[in-house]
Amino acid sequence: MTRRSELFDDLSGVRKRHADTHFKGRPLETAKALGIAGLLAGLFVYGLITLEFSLGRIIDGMGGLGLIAGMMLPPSPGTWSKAVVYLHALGETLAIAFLGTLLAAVVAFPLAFFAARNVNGVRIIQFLTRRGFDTIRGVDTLIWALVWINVVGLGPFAGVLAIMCSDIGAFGKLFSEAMEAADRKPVEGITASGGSRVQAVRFGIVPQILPLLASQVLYYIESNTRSATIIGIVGAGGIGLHLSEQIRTLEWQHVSFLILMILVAVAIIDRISSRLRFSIIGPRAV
């Protein structure tokens, strides 16, 4: 008890001695926090009003949702020939996701060196490269799909180009940030031993970041499987085209069968990518 009272006495003494310095900004910080919280609350309420959010409409629609869910059971492709067609379309979707992601990584990797501050010392090139990545990343995959469909026509080729363009911006940002976060000691060691700047980057930075980059690419392959499904709805090939057609014709059992196929494929890809990440960078990657 004596020790605890001494600690409290010391704390009160510190507060008295430093009342004009350490504790002076607390009311201001509290006011800022309350102001930010009020602003966010106001934006939330404004969004609810502007978007005509209605809990009653959700409750009224639950009956329709239950009716659709009932019509989706049991999942069925209809005929074995359609099941084969759907399976081929799913393979096409997986190929779009894999090839688009891989091409994006191949293009973004060398460009990321121009955007990394610890690799490229020319500020104007850093700025232009980063803003280029921001511009590309700011356009959604679905918009890229609509653009490439008008350029190269309908089909999976447009889907591959759409995912590639969308992911170049994302990979460029992630890769360059990984380079900037790399440990500087190996680079300094290579430079101190007489190595050139290129050798310092090649042997000091690249080996550190490759496992992380591989993990990011694997995750994007999994994520782009879902994106490839969406862009297929607008005509970029894959299983999304069949999904859109079955929804339009109200073939709900076929819709549930297609959704089930997509879920199984994503689960398998997730499992495979987790295993690969584990083998590349160890248990912390999973």
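Whichever C-alpha set is largest while still superposing within 1.5 Å between the two forms counts as the rigid core. Numbering follows the first chain given and starts at 1. Computed from a prediction, not measured in an experiment: that's the story for all the values here. First, how it differs from the form predicted together with the partner chain.
- Comparing the forms between the two forms, the C-alpha position of residue 247 differs by less than 2 angstroms, with the core used for superposition.
- Residue displacement note: residue 260 has its CA displaced by under 2 Å between the two forms (rigid core superposed).
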Given for the second form:
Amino acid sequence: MTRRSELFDDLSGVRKRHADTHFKGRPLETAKALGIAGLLAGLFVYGLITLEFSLGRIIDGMGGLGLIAGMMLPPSPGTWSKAVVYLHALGETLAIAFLGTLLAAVVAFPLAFFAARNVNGVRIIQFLTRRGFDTIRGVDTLIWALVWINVVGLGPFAGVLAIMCSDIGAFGKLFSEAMEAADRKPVEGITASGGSRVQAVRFGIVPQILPLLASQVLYYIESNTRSATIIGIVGAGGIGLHLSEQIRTLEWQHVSFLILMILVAVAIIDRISSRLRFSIIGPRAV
Amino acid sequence: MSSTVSGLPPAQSAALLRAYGDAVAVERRRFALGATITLLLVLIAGRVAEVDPVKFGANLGNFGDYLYRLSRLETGASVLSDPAEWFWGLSKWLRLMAETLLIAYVGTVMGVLGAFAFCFAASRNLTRSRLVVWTARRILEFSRTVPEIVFALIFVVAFGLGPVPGVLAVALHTLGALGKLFAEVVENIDMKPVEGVAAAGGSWFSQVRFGAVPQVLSNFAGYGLLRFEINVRGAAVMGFVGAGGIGQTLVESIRKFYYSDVSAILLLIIVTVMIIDHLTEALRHRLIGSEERS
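After the form predicted on its own, can we look at the form predicted together with the partner chain?
Whole complex next, starting from this chain.
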């Protein structure tokens, strides 16, 4: 019939005739790939067993989840006064994200100079600053929130400080990398015309990196809006407090309303921040 | 060092300075406008978030105090004086840390498999149907935007306490985050192999399997490793809401003010995260290296 079916009918013949150029396989590589895949799969199965996964539990849970999803519809805050409370909490969340990110940037900016290779010549300070950033980054926002609650008490202020602390590490790393990637020519120009080291940094490096930093800060405000929604779970202000409360009291319609609010707020912030970033550094780097 | 560059005569330099001033005036105005708006927003946000500099100043000492207490045993001695006492629960904590890593691993694998299944449907170059692409993308967006700890809270109600809801929450969030990245990789592939398979009469599955997958696999593995790193941090706090791992013990020691336990567990988490970071980075470099060699 067609050429294709002829080929397929004679597959074993084709294989035999072209054995020297095709269908050879690479036994060593295949064995290696299979070995790695087997190890990964084995660890996965071991994990499933150790973490007490069982078919019955999954089926039961899925049933429960379906029930919950059904009870979530339609999303509703119940009464208007509740809706106002939730809106205020959402505002608090946005304020936490905004302030926390900005404070982190303000603190990280001067510190980043110590970590940048082309600004700070002292290797040991550079190394220590970097490890400091790594350590701060290794601690999750929620943990920082718990620590700050112990220090300044429950409320959104603890949330601001938590977001700030967890972002100092990230910003320090990003900012110092931006400084290291800056073009050397302006710096050399300033040094050549008799400028001091401080002037070289101020007029040679800072103007180059400022737009980049601004766009990074905007991006983090966006992603911190998401983090700020959850720190309320441990009592550090914002909408997370209501969310966890409504989940614990099984008020599913409220839960879905709150999730919907978060989704809409994040989408709006997303839109605004990408617009601003677009206008700051142009379409290329967004 | 004496200056060897003599200044320009005032008449000339004034003209130059004026030109410079005109050139930067626009940018200065824009910057001032931006700064004013930011300041206004800060004031509003500060009011909403109940920021209180006085309280902060008064409590800043507390923070130092807190850090100091983290470094003290119950007897008041420095933690370094008796490391055995400091890490008294090491075997229990290591077991919990291993559980945390397993939660992150199993969750990542599930999420990667799910993202793999979704990403081809969510990429415009392989899926003709607009509706399918749109639906797949919305599902990914939803599971990416809802924080994993919120999923964990809900799953704890549905599946009961323990690591199972934690794994599922990590998996769902990973599905969303990686699905988007995977789809972007798929949309940037070379379409010639896919067209070749299509021209030879291959079905949609053969086109994906032999045309697309070989091109994207190493990229996917790199993203998967990166995600595993992030998920280890995420899994460490799953215990805060009862979803398994070391978080439960940590939150209890913080709430009950067992300072030396808090510092020991935090140290354990930080060191583990750093080790995992280094390992995955080395692995990713090897992956990229083997990619370039072949």
